[in-house]
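Below you'll find only one chain, the form predicted on its own, shown as structure tokens.
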Amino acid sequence: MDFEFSQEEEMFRQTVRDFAQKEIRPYTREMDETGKLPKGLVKKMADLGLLGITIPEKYGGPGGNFMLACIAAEELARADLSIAIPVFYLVEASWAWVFARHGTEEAKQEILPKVAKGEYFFGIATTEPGGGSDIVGATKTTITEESDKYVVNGEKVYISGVRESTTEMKGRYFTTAYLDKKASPKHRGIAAFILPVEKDTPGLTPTLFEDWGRMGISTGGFAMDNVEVPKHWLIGDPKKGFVYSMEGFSAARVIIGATCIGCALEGLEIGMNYIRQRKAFGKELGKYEGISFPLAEWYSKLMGDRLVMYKAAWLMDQVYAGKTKYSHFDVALWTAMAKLRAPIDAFGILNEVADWHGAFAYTKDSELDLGIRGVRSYSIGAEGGMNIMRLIIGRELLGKEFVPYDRPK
């Protein structure tokens, strides 16, 4: 075992803190209150290789493993606690790198090299109005073959990045549907294929929803009118939309935990300069108990998680480079473990922290209202609710017959 980031690991995590702290810190409450992104910041993150960071180098990505990709999450999100931009990445990061595996060579080749130079916007829509992590149950959009090519209708919700698709950029979509209601098991009737999401896309009318957290990048949805899709924008095995989704949730977990465990060492790291400083009755803060001990308990709660998060980072990079007895059901197992605690953990220690500053942390002149609200939405249910990641750990720990579902294989 060791535990030590390599030397390019070092390297590429001050390179991204440097690119971080310039170019992102300075806007965070510009972008909470504008719901923008700073002007030129995607083309600076696409030059850096940030956007698709896992997209293979033959499709014009930096070809980045797991492990640089968590890095690079917990930097970004250390420069921008409401995670806006982190979300803009990760969803990148984890979905591209899935069509990547299952895409045809046509699609890609059309595809991938935009998003990496930041002209596409790759994201994720597989929820709907009636659900959201029960995919299978869920899922009324349906995606019918026609002579020359797909056709969509259907609805999807609560979805990253349909203001920019719609507007300065492209978007693409990972998106389910049912292309064949009547197999069995159900799960194998459902399809992934690429969903053109652009200002004039016919057929497809877009919505927005205004989030109370991470304003900086936009939350929405669409409607599908007979959307038409090209008959190699299928992803694969057309019966295998539902595993290929399973292997892009885990993708997203693990990118989640890093994001929110890069959050909270930044809540902390401005906690203790607060209390190290900041006196009460002739003594600084960090010198009572009631303070301290809090930060140590927090603090040894939030290693656990990043050695978890890390952990899960590189069974993905083992298991999907084939160099490992485990198995995608490990990989389902840590990822899991790693969504289930940073997020909850992250938001624990932001409210410590907001308690040690008092009346000063309520106001906009503090950073941490912007964590607090986004570290939020993963708790709540982005990339699946907390109890889907209980369900996932239970599951693998006590095997497939202790669910309340048939296991999908």
Ligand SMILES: Cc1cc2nc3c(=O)[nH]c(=O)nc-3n(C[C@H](O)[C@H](O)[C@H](O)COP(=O)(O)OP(=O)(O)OC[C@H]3O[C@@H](n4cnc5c(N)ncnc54)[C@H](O)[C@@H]3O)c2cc1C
Given for the second form:
Amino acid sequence: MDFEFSQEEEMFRQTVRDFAQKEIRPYTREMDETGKLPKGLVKKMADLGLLGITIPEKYGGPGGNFMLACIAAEELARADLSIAIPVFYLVEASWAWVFARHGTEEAKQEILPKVAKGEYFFGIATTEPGGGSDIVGATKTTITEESDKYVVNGEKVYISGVRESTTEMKGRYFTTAYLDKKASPKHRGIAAFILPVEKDTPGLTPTLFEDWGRMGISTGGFAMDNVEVPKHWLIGDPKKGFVYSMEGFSAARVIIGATCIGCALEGLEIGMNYIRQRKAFGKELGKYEGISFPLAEWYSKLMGDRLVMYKAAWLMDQVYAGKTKYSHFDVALWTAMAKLRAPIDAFGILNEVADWHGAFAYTKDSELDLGIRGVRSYSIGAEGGMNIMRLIIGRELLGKEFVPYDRPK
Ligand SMILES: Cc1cc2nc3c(=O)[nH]c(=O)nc-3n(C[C@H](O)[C@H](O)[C@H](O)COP(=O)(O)OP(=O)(O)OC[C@H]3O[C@@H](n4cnc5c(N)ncnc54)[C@H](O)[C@@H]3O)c2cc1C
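Return the form predicted together with the named molecule of this protein as a structure block, the form predicted on its own having already been given.
Shown next: the complete complex, the earlier chain at its head.
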């Protein structure tokens, strides 16, 4: 068992840290207020290999593994406590990865190099107005085969990156819909495919929601009225769209863990710097046990979360490189644990650190509100609610008969 990062991983961390502290940190408040990514940032991230970090080199990507993806996520979140940029980064890192695994060669050649260059945003669209947790039950969107194309009808909501995809970039989304409503079991009727999301995509009507956090990346939705999808944009086996979605969620969840941990690490650092110098009743705050004991508790929790997260990343790398006795069920368990723990603890840490700062925390001169609002998105539900993580963990511990739904074979 080796708990050290390799030299290559340490160098990569330093490179991303230098970049993020210089190019991102000074602009986070501005991003929060304008709702826009800093000008030119997408191109700079592309140049550093941070867009679609897991896209294989063959398709113009950096070919990074999940350890590297998580290292970068931690550093991006340390620089951007609002986590808008880490979200932009992680959605692409996870969902473009699933597409690279299962998409047709022609579609991958067409789409992935443009994702890596920052011309296309690569997103995920599974959630519908009827719900996001129960994809099988809530999906109403259909995809229908015609002689030379597929046609999609329905609606997706709470989708990240819709404004970006319909303004300065173009969007390509990993999307799910029923291809066969009569399939048994039902999840085998769900297909995954690439949906074009652009300003003028025929039949597509985008909408935007007004979020209260991570303002640099938008959340929106789109109604689809006979949106056309080329045949070769269907992803893999048409009966396995649900299974591919679960792979993508595992990938996203481990990087979300890294993101929330990066944000919490920075929050603690800010807090420690403050309580080392701020005095009350003649002593530095850090000398009072009412302050240092919660620090000790939170730090211990966070280090536990970090070990879980890096083990989950390691498992992703082992399992999907086909190197191991572990299976995707182990991956589902560990990535769910990473997603369950990190957002909740990060929120608790930032809240605690805000207390240490007194009134200063409640001003916009402090960065803490950015983090509190940002990480909460992940315990509310983005890429799966907390109870869904508990459900997965319970299922893996107790056995498949202890779930209230049919488990995919
Ligand atoms: C900021 C943000 C960005 C997002 N971006 C995207 C995106 O890019 N693409 C996308 O497809 N979706 C996106 N989502 C949607 C996200 O995936 C869903 O919010 C999530 O899947 C939960 O679905 P829901 O919100 O419809 O809640 P519901 O499914 O209605 O669930 C409501 C609550 O009930 C709980 N619950 C559900 N089932 C059970 C059960 N069996 N037992 C106990 N509790 C249960 C859930 O955990 C949740 O707390 C985003 C969400 C947010 C907040």
